[in-house]
Every structure is written in structure tokens, then in C-alpha cells.
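Okay, so here's just one chain, in C-alpha cells, the form predicted alone.
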Amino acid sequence: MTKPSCEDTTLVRARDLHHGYFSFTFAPYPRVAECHPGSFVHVQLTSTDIYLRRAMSVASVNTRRHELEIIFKVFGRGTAALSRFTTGSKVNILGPLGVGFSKPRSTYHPVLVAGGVGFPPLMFLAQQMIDDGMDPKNIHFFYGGRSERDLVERARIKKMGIRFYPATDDGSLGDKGLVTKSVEKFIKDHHAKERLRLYGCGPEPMLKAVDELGMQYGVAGQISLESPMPCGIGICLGCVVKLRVGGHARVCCEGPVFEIGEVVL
């Protein structure tokens, strides 16, 4: 975890996803090399009811344009007034937080696995991989949602060229049924034969899931937790976490990446 700071930023690009998803770009934001997958940034909202910043994961960045990505879908009051920030709104950003991803050597085949609105932290880390070197088609990026409308960013996603598997409750894009059968199918099919590396973020059961598949078949792996981080520096105690050798840990500070088996989920 690198030394926070506070930073004002401007809003430059908003781009509606549909369906409750936004992506916004804030430039200049002077670190943004300090930003890697699996980090997050405390967006201060300008709302005189509502006191506490909201953590967003970095979904990409450009350094060369000191810019600063986040993807984020309204789920309460405070995503809500984030998503009507306008192009040229002023904002403060605490940040950058938190552990992020261990990159895997270049041996090993990567199994991204990304819930709903879990998959901005996964997709950086794929372009960073591929950026270091990795073979594309050496990734595979399972994305579940309850419906094909939860699947944001899938053109972008593949375009990257990676291995693509969609999976929605409902059947309506790619395998029916939770993203994590698709999973375990695929480890049964592979881990014999390939060097695996698990990688998840999303909602907690999905994230359980993830783990227990890690533990049973032997891969190991990272996973991102997802959880209410008021403060974001370790202060509030808001976001601890049990973990499995005992004790405790704070999300927002030993976290949001933790081991497969590390936590108590």
C-alpha cells in the first residue's frame, strides 16, 4: 500500500453503460502510476448530506494522459449522486488504497473470474498482463451476472483477446446457471494439465465459491473483497474481516486482495 494523498481532478469523460453502469475518466490525476489492479480510490461526494467518501476500484488507467478510470453502478444514495456528476465537475480523490493483485509469472494460465459489477479491477489486471508480455489467449475472463444486462464492457473485454465465458442466471448470454460452475468445469478440464491461477472479485458468495474451488482443487490464487469502507485508511474499523489463522484484518488497508484461504468468508 503506497502513502495516500488527496487530489482534485476533474471529470472528463462520463460514459452511461446502461443499466444503472457509468464509467468515468478523471484527468489529471498525477497518480496514476501508483494505481495497479485490485487498488481503489475514495471519491468525495459534493452532496451536503452525504459525509463519507465511496471506494472505487481503478478500472484502467493512462499515464501518459494521467488519467483515471472507475466503473461503477448505482446501487444506493451515493452512487446515485455520483452518477450525476456532469463532464467539468471538480472532485477530490483520496487514494490510491489498498493491497492490489500479484501478476503470475508468464508459465501460468490465469483464470479471471468477475461478478457483476466485479469485473473493472479483473480487466485491469488482464491489459496488465498483456502488457507485460502475456500471451492473450493464455487468459480466461469468466463474467456472471443475473442477465445479459449485467455484462457491461463485453466488446471491450474481448477485444483485449482473451478467452471470453459469459454466464448469466437466467440463460440469456453464454452458460445459465452461476459463473462459478462454469469455473469448476473448466479447472476439472484444466488444472491437470496447465499451471492455473485463480483470480476473483465480485459479490461475497461468488467470492466464497471462488475460494472453495481454490482449496479443493489446489490453485492458488487471489481473490478482491468487496465491502462498506467508510474511511479507507484503516481507522474506522469498519471493513474487518476474520481470518483463517486467526485474528483480524481491515480491508480497506491488509486488503481488498487477500489469498485463496487466507479469509474467513
Ligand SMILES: Cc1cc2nc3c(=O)[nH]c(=O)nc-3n(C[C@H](O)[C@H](O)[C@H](O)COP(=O)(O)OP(=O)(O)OC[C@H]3O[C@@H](n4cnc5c(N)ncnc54)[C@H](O)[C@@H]3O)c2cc1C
Second form
Amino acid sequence: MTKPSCEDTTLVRARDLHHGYFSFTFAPYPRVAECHPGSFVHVQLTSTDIYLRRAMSVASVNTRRHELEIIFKVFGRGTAALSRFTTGSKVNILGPLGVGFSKPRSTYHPVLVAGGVGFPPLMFLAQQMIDDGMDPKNIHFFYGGRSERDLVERARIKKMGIRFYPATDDGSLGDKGLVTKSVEKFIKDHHAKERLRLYGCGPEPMLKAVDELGMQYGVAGQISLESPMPCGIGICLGCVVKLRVGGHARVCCEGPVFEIGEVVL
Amino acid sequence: MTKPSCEDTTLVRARDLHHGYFSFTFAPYPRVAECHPGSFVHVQLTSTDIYLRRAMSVASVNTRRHELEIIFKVFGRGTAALSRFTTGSKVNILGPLGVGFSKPRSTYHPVLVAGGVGFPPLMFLAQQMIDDGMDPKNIHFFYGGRSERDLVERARIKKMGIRFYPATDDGSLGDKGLVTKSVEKFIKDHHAKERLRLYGCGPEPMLKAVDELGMQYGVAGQISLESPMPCGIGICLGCVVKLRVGGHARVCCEGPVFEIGEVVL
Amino acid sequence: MTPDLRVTIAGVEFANPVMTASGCCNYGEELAQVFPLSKLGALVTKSITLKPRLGHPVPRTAETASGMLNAIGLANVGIDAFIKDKIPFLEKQKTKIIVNVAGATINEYVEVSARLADIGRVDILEINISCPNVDEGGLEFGQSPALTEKCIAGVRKVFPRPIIAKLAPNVTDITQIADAAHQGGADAFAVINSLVGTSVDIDTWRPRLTNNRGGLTGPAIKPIALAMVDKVYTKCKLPIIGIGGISTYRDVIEFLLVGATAVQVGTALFVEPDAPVKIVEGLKEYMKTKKLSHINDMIGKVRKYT
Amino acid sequence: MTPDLRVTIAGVEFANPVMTASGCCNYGEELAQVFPLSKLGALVTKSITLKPRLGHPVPRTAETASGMLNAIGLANVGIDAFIKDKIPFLEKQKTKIIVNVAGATINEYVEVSARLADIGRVDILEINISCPNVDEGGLEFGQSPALTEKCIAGVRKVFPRPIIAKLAPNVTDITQIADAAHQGGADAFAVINSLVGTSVDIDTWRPRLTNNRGGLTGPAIKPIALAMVDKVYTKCKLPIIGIGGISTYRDVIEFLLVGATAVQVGTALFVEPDAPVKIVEGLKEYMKTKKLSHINDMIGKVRKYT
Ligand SMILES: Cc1cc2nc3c(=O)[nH]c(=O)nc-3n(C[C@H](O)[C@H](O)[C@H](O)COP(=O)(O)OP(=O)(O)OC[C@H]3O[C@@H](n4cnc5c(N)ncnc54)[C@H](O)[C@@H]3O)c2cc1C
Ligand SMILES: Cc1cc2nc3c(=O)[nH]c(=O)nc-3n(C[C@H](O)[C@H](O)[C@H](O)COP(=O)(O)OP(=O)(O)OC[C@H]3O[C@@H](n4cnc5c(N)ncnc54)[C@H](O)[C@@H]3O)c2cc1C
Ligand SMILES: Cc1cc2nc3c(=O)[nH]c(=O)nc-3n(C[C@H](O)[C@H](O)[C@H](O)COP(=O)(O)O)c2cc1C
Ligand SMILES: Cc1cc2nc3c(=O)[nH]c(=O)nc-3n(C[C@H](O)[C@H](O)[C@H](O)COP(=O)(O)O)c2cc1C
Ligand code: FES
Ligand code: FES
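Same protein, different form: I have the form predicted alone, so give me the form predicted in complex with this ligand.
What follows is the entire complex, opening with the chain shown before.
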């Protein structure tokens, strides 16, 4: 477990990704080197009228420039308040938190399944796998959303040179229908030939489907969960999920990344 | 009574006057024409974590450009939060509120006594008296503070061409000692020859002294009071002062300006 | 189809479920400068006592996290001046008029109520047995089932139109007090009044209120108020007017869902005097979006976990 | 001269008056990653029950204005695992250890306490007779003077070291419960636990907690907690540990001034896990500025208006 700490940092870059999505870069954040794909940070909002922090997955880091990026979608009061911060604002960040994804050996073909605002940690994961020497062509990035406008940062993802499979409910981009339908087809076609690893992050129904696909086809992998997170460091017990074996686990400490088949969804 | 209304306006100019003082200009504020010297506005801070509005005297208006200026000093949480607003921020203003100063006929010599952050409404009053045709040379502006740094906007006040009498507790500028000591000397020297009118705004001990001077030397005039003001429009009864005759008065509605001798201080 | 916002309590029909809370709108004159009072379901006056009261010395309000404390101390003009100076204004308003009554003794409640019985324009009485800011009784009435019943029964005898009992939250079991008020003849409950609280200035070591303590109100108390409305709705039998921390239509919907038939807006008026108007608009929009034709479609409809 | 922050309660000396609140620091392991626990006056564990408890299903927390609701439901590892897995860690910590005990029956309280009596490193017990999140008793104990006395007396018989009674705020008169706890043999009071509250999701019409209601905590409740500490200090005779909405040293000073000898920090730990360290620093600075040599110079020293 990394020791969490509260760090005052500055919002140095705020990009409006449109359709309610924002990319915020904070610097200097002294602990970038300890952020892994699946790690999250807990962002303080008390300078607005919001009491609890909000959990945000690390979307990327620049270790040289000590920059930390998060990407979020305006959903409720918390993210709306966050989106109103302007460049130069001081923001307190508690982190790095959580147990992230474990990277597969380079002989595997990772299948990343992102739903909506679940893509940032998977984008980070893909980037790190490439940095670690994996052939981008072996990385399969599925990205689902309601319609084209929900699939932000596509250019950036494609630029990594990985295989990109968009899917939208309304068919406005890529396959029409749930992204997990496309994933199932892919697994069917490939799991006999290649050693796949599934990685999922997105809304709960999507994760449930990924979890079931993994178990059905015997493909190991991991999913990243969400839960209301008052503390983010394991002291409030507010964020628990039920494990198939062994009672409860805290999403903030034992997770947010769990093995496929581990959690009762 | 002017009908108060809540107006969304924008902070278009924020000047740091140093030593904790700020000048904020809001525009467009549709009701500038209804703002009088002694009027105040109630500034909403709920975009920060502060629940109640803060009362701020109108320091100046520009009716052509629909600009409203307030000047404040960072004192506690409320004004600290206010000072962190940046140009372009949307700010909701409830106003215009209160009964302001009544201007003297031009044959009078008005004696304005400002203590610390009490100067903005008196500066506004002096400006309007000049605009109304009073000879600036007949306006006497006493301005007291702990030391030179507490007397902000001096150049601006002097530029009006009025007679300016600074006083500081530490003698770093103008007379040394309480401003009301200088005022008393002035009254003694002048009230036999000229028809004086006293106008006071500042900390309570100063107002008490002004009130007593007025009564002692038989100089009529007005003082502007402060009180904790949850609503500013007369519905909470939180801001009352005791009148010498007739029970309580609400500072926000019957005031903030009262006649000398009217209030139990 | 525009949604129907009318609600009925004890036979009195209100144009909408949004009222102002006692002590947060004086006698209506100031708010009438901000919006026509006909926009309200009802106006609830400041608590009226037999004699005029100046209340406690200032400071008698203090800000707290998402709320405020007050110890106004039932400052009011007294029943005589109220009838002479305020009723003429209220008579002209196109909204229901609820007069809130307070007293130090049961006799005082009864006397004030008897005077108001003669004034037909006073649609309803709200009996404040729960003000935490007077020493002589106030709170104690609302904390004792026996005194509550006696007080309401006394008023019942002299006032022919509906009576609302305004309940104190500072009790172990609010439903006991509610049942006692029902027994005494109340027609509805107002839930809740403010919670006892205090605050100290750490520079001067003085309490922030000259009364040393006061009533906590505002958004901070909303979760407590909701739980109390829920409890009274579940266990007691009269309609409920929900109060506590309401500032938006979303807050109102929460209160309706846990069982309130109407609501009162208090402290929020200090921050946004036109809050009731915005709330009514918001309710309409919400009902349209949710395809609800009537307020009743929400009352008590929270889908609890079992 | 550095100010002396030590305080003594029931013969136990604490390095400073700042403790963590039960249920807000688990068993201390996680916070020890953030700061050395020796910085604390004491660590108070999560409530321990006889059997392990998973607690209520999520969502079991919800945010509110300047606070939060929780219905964790006394999730804990149970006394066996606590002694086996957690005590070894706690034994090594250079701070006082207070174990909070809860139960559904008096027997359960007594059994758990008896087990803890054997462990010398457990300096003090805090008896949680006030948790609003369990159906089987919790709240009811703390709302009844008779049950409170019986429960504390039962624990008193089996536990030789000091006992703190943690009082519920959801009562008409907290001093009655305090006196009953005193009668039963308590050595100090912890004031207050959370207030019953709820919140509803207006999209789904579901309560925001699967338990339908929970406990309100955080800055929102600070004024209420202060008023209760004040009342207990004025009327009752044991030392008080103040709890409720504390997040800065300024809050702590308010509690000390109204009569608390020590304080606990709860919800604020979720927002700033190192809050206790900052608070202790802040207290020291404040005392230097105010030229106070000892914490006692503040306890109960509020200058009330008369
Ligand atoms: C590990 C993790 C990683 C995440 N990463 C991202 C990300 O990269 N990008 C992104 O957009 N979102 C992310 N989220 C979700 C994000 O934290 C917000 O919860 C979500 O965006 C809700 O938006 P909001 O705060 O605006 O909603 P609000 O309406 O303000 O809150 C939503 C609801 O959740 C409750 N709630 C919110 N926070 C808490 C809390 N801390 N404790 C208890 N209740 C709470 C509120 O009371 C409310 O009922 C992540 C969540 C987790 C747990
Ligand atoms: C008519 C009027 C005109 C004013 N004009 C000016 C001006 O031109 N420039 C200027 O700098 N200041 C002015 N003030 C004072 C200003 O409104 C603030 O109250 C003052 O600056 C305190 O600063 P703060 O809000 O930062 O302090 P805080 O510490 O935030 O508040 C000070 C104390 O007052 C309490 N308090 C603050 N506001 C309220 C309220 N609305 N209701 C109840 N309690 C409250 C707080 O709880 C706190 O205890 C004026 C006040 C009045 C009444
Ligand atoms: C300044 C103030 C004065 C109040 N005066 C009274 C009163 O005279 N009579 C009464 O029954 N309630 C009084 N109340 C309580 C309110 O009517 C209401 O019950 C309480 O404020 C909770 O609602 P809120 O959170 O919306 O303010 C007063 C509240 C405030 C803030
Ligand atoms: C998530 C959570 C869990 C809690 N669990 C317990 C508990 O197990 N036992 C207990 O006595 N109090 C429990 N409490 C109450 C706290 O100890 C404390 O009394 C309350 O939170 C008020 O303090 P605060 O406002 O500083 O949080 C819990 C509070 C929270 C927020
Ligand atoms: S968020 Fe508090 S334990 Fe996980
Ligand atoms: S501030 Fe509310 S009556 Fe004056």
C-alpha cells in the first residue's frame, strides 16, 4: 500500500473536451511516479460548497513535469463544481489511492473495454503497456457510449497505434449496440488463437457483462469499480462491495480494481 | 422604499487596493440609478461554502455603464471568500437596500467622518454632493485609521478637490490620535461661523463619538450603522438597534443611516 | 397539460404547497415588494404573542456551516398592533393566511387565538409550541405530550377553523408529541421548528448570541427534518407541513416523497427572497418532466428499501 | 514556553485533547500510514460487537449540506478477530487506546467488555449506547435512562478501567441520560453521536441509504453538539469528550470553552486524514498567541451573557 498524502497543487491546464467532458492537469504533483493505471486521487472541493472529496482515476502522468491528468464528465453537483475551477486554482489532492491494474506479460493480447467516462484509466493502462514494450497492435481498445459525442479523446487513443473499436447505442459511430456485444464477438473469434486478458472500466451494467464474459469464456482479467467514497483511504467503510468469497472488500483500498469473478455485481 | 431584487451580474473589475482592501466593480447592474450614498447591496457567496449574503455599501456607480462599485476589507471568512472571486465571475446581488444619507442644502458645510472601511459610502456621498453643485471646498472629509496603510484610496478622495483631513492612531499620516479628536477640534473652530452637518461611517466606537459630538455641539447629521444582517430586507429581525424613542429599528430597512441622537449606541 | 399544484389540508385549499415559514417573512409586507404573495400557497406570520416583544439584544443571529443560529426571541408587535396594523394588509393578499401563535402560558395561547377567531381572513392558526428561544415555556410545551395536548385543546375551544401544531425536533420521540397534539384537536402538523444549537467566538470567548443559544436552521438541518417528517407520516394520522432547510424545488420533492402535503421555506428567504417563486416554477417543470398530474402523486411515495 | 496540551480524564493522561472518533478511523492501521498515531491524544476504534458484522448494503453513505449521512450498520470484525488481528497493531501504538463497544443486548455489551478487560493495553472503553443505525437496540438504550444505567452498570462490573458513555443527541433531555450513565458507573461522557437523518433521490424516489435513514455528521451538526456539551457541562458532573463537526482547531476551542476536556474528530478525517495533526498544531499556536499555558485555561471558560 502506498501511503496517501494531501498535496496542494495547481490546475495548470483545463481542456474542455465538449459534451460535458473535461481534462484537468495538475502540477506540480509530487507523487506522479507512484500513480499506476487504475490508481485514483481524491479531489477536494471544499472551496466550493461541497463537503466530501470526489474520486478521479488518473488518466495520465508526466513524471518529468510532475503533471497529473484527470478526465471527468459533469454528472452532478460535485463534477459541476469541479468544472468551474479555472487555470491557476489551487486544488488539494489526496493520493495516490487504490490498487490499480496488473499489467499482462507481453505475450498476451489485452482487451480493454471502456464505457463512457470509464476510459481514462484504460487509456493510461494502454499507454503504460506500450511504454513497457508491448506491441500496440496487440492492444484492443473497445470504447462504448450512447452516441458518437460520448466517445471523447478518440484521436488521442488512436494515436497510440492500438486497435480501436468504437461502439454506440445509436450506431452513430462504430458498431451499433452495447460495446460488450462487440467484445463478445471479438472474444469468440480470438480466444482460441490468442491469450486474451480483459480489462473493464465503465458503468456497472457494462462491468457486469464484462465479468460474465470473462467467466463464460474463461478469459481472466480485471475490472475497476465505482462506489460512493467518503474517505478513499479505508477508514469509513462506506464503499464496500461483496466478494464471492470472504465477505466485503473496500473499493478504495482493496480495489478499485478487482479480478474478474471476484466480486458479486 | 425601493423594491429589492436579485440580479445576476459580473465582476468586471477587481482592484487590489493593498493592505487587505479590494475594490470590485460589477456590471451590468440594472439598478445603479436607484443606488444612493448609504445604500447597500447584499452579495451572495453560496458559490463558495458561505451560506448568508454579505452587506456592502455602494462606493460608486456609473449610471451610463451600469457599473456598481463596492470596496471591502478582508476581515473574516466572508470577505476572504469574496476577495478570491476573479474577473468574469458571476455574482448575484440583492439590492438596492436601505435608506441612505439625506444630502444637505448647498449652504451647509458637510463634515464627513470615515473610519477604516467606512469610507466608501462617504466618498460616494461627497461625489454626489459635488455632482449636485456643492462647492468641493465646503466639503470636509475626515478619514481615520490605525496607520497610513489603512487609509486607502486617498488620491481618489483628494482628487475630488474636497478638504481632506487624515488621522492615524500612530501618527504615520495626518493628525496623530483618534479621528474624532480632530473632528471635535474642527467643530469647535467652525460651528459658530458655518452651518455644519455631520456624516459618519466606521467602527461603532467612532460612531458613538460622532453621535456624542453632534449632540454636544448641537450639530445635526447622520451616521451609518452596521449589524449582523442575515436578510437585508427586513424579514428576519436579526439586525435591530434600539432607538432612544420608539423601541427597535431594523438597520437594513429603517437604516443603515440614522439621525444623530436617534439610536442608543 | 399543466400539472395541478393545489393541495388541501383540513379542508383548506392552497394554490400550491409552498408557504413561507414563521419568523422568516415578518408579516408579509417586505416580501410583497419582491413578488406578489398570490404566488404562495400560504403566508405564515411571525409568532404573535399577547404583548409586544422586542426580543433579545443583538447579536441575535450567527452564521454556521450551511445554516444559521437565531435567538430573535419572538420579537413581534403583539396581538393588538397585529390586528390593527397588519391584518388590513394581510386581508388584501390573494393567498391563504396562517397566523402563528406563541405564548408563555396556555392562557396566553388561548387569549391570542380567541382574538384571531374573530378575524375571518385568518384561515388557519399555527401553534408554535416549539420555539427554543424563550425561557418562559416555549420549548417545554413542545417537549411534553401532556402540555402539548392541553395547549392545543385550549386553542381548539376558542378557534373554529383549522389548527396546525408546530412540533419541536428536540425530543426523543416526535410522534408522541404529534399524537398528543392530535388528541388535543390539531388538524395538521408542522414539522420541524429549529434545533437547539450554539456557537462561541474564540477571540472574545463570548457566545455568538446574547441568548447564549439559539435555533439552528437552514440546509444543515434538512436531513433531520426529512427523517422527522418520515417518522410522523409513518406513525401518525394528520397531514404534515414539512419545514427545514428547503431552498430549491428538489428539497420540496424530498419532503413530499417522505409524506409532507405542503412545505414552508424559512432561512432560504434570507438568501433568495424570491425562492418560493422559483420553487413553484421548478415543481411544475419537474412534474411535467416526470409526467405527474398532481402533487398527490408524490406525497409519501418514497420507495423505501425493505 | 510551549503550552501544555496534556489533559486527564478519569485518571488517564492524554498527550493532547485530540482523539479520532469511533467509526471514522477503523482500527487505526490506515491513518498510521498518514501520520504517526503518537500525534493523537487517543485513538478510538470502530464499535466492536460480539460477532462480526458486514453492516448494511451500499449505498450506506450520502453527502448532505456541510455533512454526510451514514448507515454503515456497525460493520466490524467482531471481538475475536479484533483481539487476534487488531490488538497486536494497537499495542505498538504510542497513544492511548479507547475501544468502542456496541451490542444489541446488555449481555452483548457485557461480554465484549469482559473480553477487553483482560487486555491491559485497552486503556478505556467507550460504550456506544447511541448508534442510530441498528434496529436491535442501539438507539433505544441511549434514549432510555433506565436502560442506559443498566447497560453501563453491567459493563462496570466486568471492566476495571475507565468507561466513557457515548450519548445520543436524539433525546429530549440529554442530561437525564448522562446522569443515568453516571449512576451506572461511567467515568466520562462522549457527546454527541450522530443525529437521525435521511435523504431521498428525487430521480429514483429511493432513499439515498439502503437503511432508509442514517446518522448525520460533519460541520452541519456542530452547533447542536456544542449546545449539548454546554448543557451536560452545566448540569452534570463528569468530564466530557466533545464530538460533532470538528474540522479545525477553532472548532476544538469552541468545544473546550463550553466545557469539553477533550474532543474527537470524525467525518473531517474523510476530507483531511491529517486533520488531527493540523488541529494540534493550531491549538499550540492559538495558546501561544493567547498566552495560555494549559488546556485547562480554556475548559468551560465561555463568558456567557447573563
Ligand atoms: C475509484 C473511482 C474513480 C473515479 N474516476 C472517475 C473519473 O476518472 N472520471 C469521472 O468523471 N468520474 C470518476 N468517478 C466518479 C466521480 O467520483 C463522481 O462520483 C461522479 O462523477 C459523480 O459525479 P458528481 O460528484 O458530480 O455527482 P453528485 O451528484 O455530486 O454526487 C453523486 C452522488 O454520489 C454521492 N457522492 C458523491 N461523492 C460521494 C462521496 N465521496 N461519498 C459519498 N457519497 C458521495 C452524492 O451524495 C450524490 O448522491 C470515479 C469514482 C470512483 C469511485
Ligand atoms: C449596511 C452594511 C454595509 C456594509 N458595508 C461594507 C463595506 O462597504 N465594506 C466592507 O468591507 N464591509 C462592509 N460591511 C461589513 C460586511 O458586511 C461584513 O459583515 C464584514 O466585512 C465582516 O466580514 P466577513 O463577512 O469576512 O466576516 P465573517 O467572519 O465571515 O463574519 C463576521 C461575523 O459576522 C457574522 N455574520 C456575517 N454576516 C452575517 C450575516 N449576514 N448575518 C448574521 N451574521 C453574519 C458571521 O457569522 C461572523 O460571526 C457592511 C455591513 C453592513 C451591515
Ligand atoms: C430568524 C428566524 C426566526 C424565526 N422565528 C420563528 C417564530 O417566530 N415562530 C416559529 O414558529 N418559528 C420561527 N422560526 C422557525 C422557522 O419557522 C422554521 O421552522 C425553521 O427556520 C426551519 O426552517 P428553515 O430551515 O427553512 O429555516 C424562525 C426561524 C428563523 C431563522
Ligand atoms: C461513517 C461513520 C461511521 C461511524 N461509526 C460509528 C461507530 O461505529 N460507533 C460510534 O460510536 N460512532 C460512530 N460514528 C459516529 C462518530 O463517532 C461521531 O460521533 C459522529 O460522526 C460525529 O462526529 P463528526 O461530526 O466529527 O463526524 C460514525 C460516524 C461516521 C461518519
Ligand atoms: S471510501 Fe471510505 S472506506 Fe472506502
Ligand atoms: S437583516 Fe434581516 S431584518 Fe435586517
